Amino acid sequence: MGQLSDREHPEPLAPSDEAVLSADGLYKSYRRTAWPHSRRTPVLQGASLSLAPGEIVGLVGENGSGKSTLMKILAGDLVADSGTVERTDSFGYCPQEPVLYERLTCDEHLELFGAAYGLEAADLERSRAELYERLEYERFADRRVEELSGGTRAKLNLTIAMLHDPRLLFLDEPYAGFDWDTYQRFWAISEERRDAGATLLVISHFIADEERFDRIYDLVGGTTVQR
C-alpha cells in the first residue's frame, strides 16, 4: 500500500476484502518550465478504481488524458502526489512502449525475466513454450531484439508480462502493434486468464469491443468514471 499526503479527494471507494486492486483519490501534475515562468499542469484529479478478482476490466481516455500516468501509478513505477495505491504482490505490468534490450534475443528476455520472477526451470519452460505457442513467434525465440518487427516486440512485450502468470494484469494498449489474427490471439489468453481467476486493466484510447469487457471506465478531466 501507498499512503500519500492528505491533500483533499473525492468519497473513498467502499473497501473490499476481495480486491486485487484498490486505487482511491489519486492526484497527479507535472511541473512546466518555460523560462522566466513555471507551473504545475494537473493529469490525475482524483482519479479512483477497484478490480476484483476474475474480470476483464478498460480504461478509456482520449490522448493526453493521463491513462499511460495513471497506469505507472499502479504498477508503482510512478509516485502520486496524493492518493492510495493497494494490489496483489502478484502482478504484471505491459508497458505501451516495449522495454525491451536491442541486443538479446526473446529466450533471453525470458530466461532473464524468468529469473526475476523466480520461475522454476520447469515452470518457465512450460509458460515459455505455450506463451510462443499461443502468439505465434517461437521461431523467432533465438532473434535478438534488433532484427524484430514492432508486432513481434509487441508479442515478447506482452509475453514478459504474462510469463509467471500473475493474479493482475496491468496492459497498457496491448495490442496496438498486432494484426487481426494475433488480436483475437490475444483476446483467447486474456479470457482464459480471466476465467482461471485473474484480473486484467487494460488501458487504451479507444474500444471496439465492449462486450469483451466486465466493466469499463472512462478518463475524463483527470478522474474517473464508470460506465
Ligand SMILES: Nc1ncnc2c1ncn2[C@@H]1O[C@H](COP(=O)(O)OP(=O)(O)OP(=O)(O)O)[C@@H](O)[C@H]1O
Contents of the next structure:
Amino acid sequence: MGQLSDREHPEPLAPSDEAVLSADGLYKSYRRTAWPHSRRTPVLQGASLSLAPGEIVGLVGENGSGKSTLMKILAGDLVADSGTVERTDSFGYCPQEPVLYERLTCDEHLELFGAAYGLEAADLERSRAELYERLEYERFADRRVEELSGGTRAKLNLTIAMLHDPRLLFLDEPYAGFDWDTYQRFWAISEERRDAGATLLVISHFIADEERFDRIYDLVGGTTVQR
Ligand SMILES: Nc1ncnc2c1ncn2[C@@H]1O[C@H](COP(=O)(O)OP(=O)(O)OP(=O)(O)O)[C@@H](O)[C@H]1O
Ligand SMILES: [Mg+2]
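Structure of the form predicted together with the ligand (previous: the form predicted alone):
To see the whole picture, the full complex is given below, headed by that same chain.
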C-alpha cells in the first residue's frame, strides 16, 4: 500500500473486514546488566492484536506494563524477540516522547517530514494549514522547537504523525500534555479520520476515555486482553 492519502490519491479500497494490522504472539524482553549477571526482564509475553479499517482502538495498561514497547514494535521502531506483525505501509506514529530537532522551526519539521512521506507541495500545504488551525498553534509556525512549551511540542508531534493522512495511526498518549480545549479538538480530528476510514490505535491511561473507543485492549501480564 502507498504512503499517501486515499482521498487525494485513490487506490482500490480494501474490503472493510480486511485488517490494516495483524500482530500475533509477540514476545519481548529487555536485557538488564547487573554485574556479574545479565538478566532479561520479560515485558511482552505473547501479545496479539488485530485492527480493522475505520475504528479507534484503545490500548490500556498500568505504568510499565509494556504499552510503548508494544507500539514501538507495531510501528517498526523496535524488533520483537518473536512473533509476527503485518500492517499497511501507510501509517503515522506519534511516540510518547516527541522526537524533534531543537534548532528547527515547526514549519521546517513539517517540510522535512512532508518530503520524507513523499507529499506533493500542495498536499503538504493543505494538510499543514489544516492541522495548525485545528490544533490552534499556527502562531508558532516560525518558532524553533527549543522555544516551545511542552503542549505545543505535543501538537507538533501529533501533526507529524497525521500530516500525510495515513490509513493507520499509532498514538502513544498523544494528549498527555494537552489542555481541555485541545483534548476536545484532538478527539474531533480523530473521529473525523476514523469516519473517513482510518484506523487509530491510542494508548491511554484515562478510564474517562472509555466511551471514546470502539474497542479496548488491556495489556496485562505481557498479553493483550480485549474487553
Ligand atoms: N530500552 C529499555 N531497556 C530496558 N528496559 C526497558 C526499556 N524500555 C522499557 N523498559 C522496561 O520495560 C517495561 C515496559 O516499559 P514501557 O515503556 O513499554 O511501558 P508503558 O506501559 O509504556 O509505561 P508508561 O505507562 O509509563 O508509559 C518497563 O519495566 C520499563 O522499565
Ligand atoms: Mg509508555
